[in-house]
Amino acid sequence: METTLVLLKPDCVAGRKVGEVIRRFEEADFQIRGCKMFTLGGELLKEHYGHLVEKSFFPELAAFMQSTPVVALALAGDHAVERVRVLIGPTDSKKADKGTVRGDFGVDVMVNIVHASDSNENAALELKRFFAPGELFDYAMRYTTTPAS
């Protein structure tokens, strides 16, 4: 079982797609180990996008990512990193197939609904960045739903 980070970005939140995106993850059999909504502060944003800070488009990216709160999800499942990335589609929404999260709801490379960890190593770092100790939960399915008779 792996755990990966997904950020539901401002276009997801403002576009009222949070429930639909989470539904897709749950239907793909991911377990939500953590979920929280918050505003990205400048330092956290610079840490998360450290590899892009020197790029000319970083101020636009920072403004976009701070335009609304984001929702952080810690999703667990077999091969979670790889499976989440298949479910969401490529970073450039224009290249994403219909049926993927980005293909159905994204606009371009930046306005693309979600951020997802791209490796197990980055998932471990990103989960620590966005979730404090005690904010990730392990639980077994205690309840099952059965149709009413």
Given for the second form:
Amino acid sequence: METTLVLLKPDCVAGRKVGEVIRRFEEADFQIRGCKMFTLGGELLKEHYGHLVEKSFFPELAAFMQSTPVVALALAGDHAVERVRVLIGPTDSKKADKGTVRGDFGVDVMVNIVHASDSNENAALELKRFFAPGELFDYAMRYTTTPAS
Ligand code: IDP
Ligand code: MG
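Having displayed the form predicted alone, please output the structure of the form predicted together with inosine-5'-diphosphate.
Entire complex below, previous chain first.
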């Protein structure tokens, strides 16, 4: 079992796709260990996208990422880091297959619905960045719903 960090970006929030995207993660057997909504502050954003701060598109990316609050999710599951990246598709929404989150809902390479950690090392750093220890939960799944027929 691994835990990975997902951010539902402003296009997801503004486009009212939060429920649909979380539904897909739950359907794929991921357990929500943490969930919170907040506006990304400038410093946090620079830390999170540290590999991109020197790029010419960074100001545009920052404006996009701060245009609405985002929703952070900590998702646990088997091979969570890799499986979530497969579910969301590649960075450029236009190159993402239909059936992936970005392929179905993303606009382009910047406006692409979700962030997800790309390695176990980054997942650990990003979970720490966005969740305080008391905001991540471990719980047993004792009660489940009956599947609708
Ligand atoms: P990832 O989100 O698939 O891991 P990264 O290369 O880490 O992709 O880039 C982080 C985010 O920065 C992307 O999800 C996207 O929103 C934005 N981004 C990446 N490349 C570009 C670009 O060429 N133009 C505009 N935005 C970009
Ligand atoms: Mg990345």
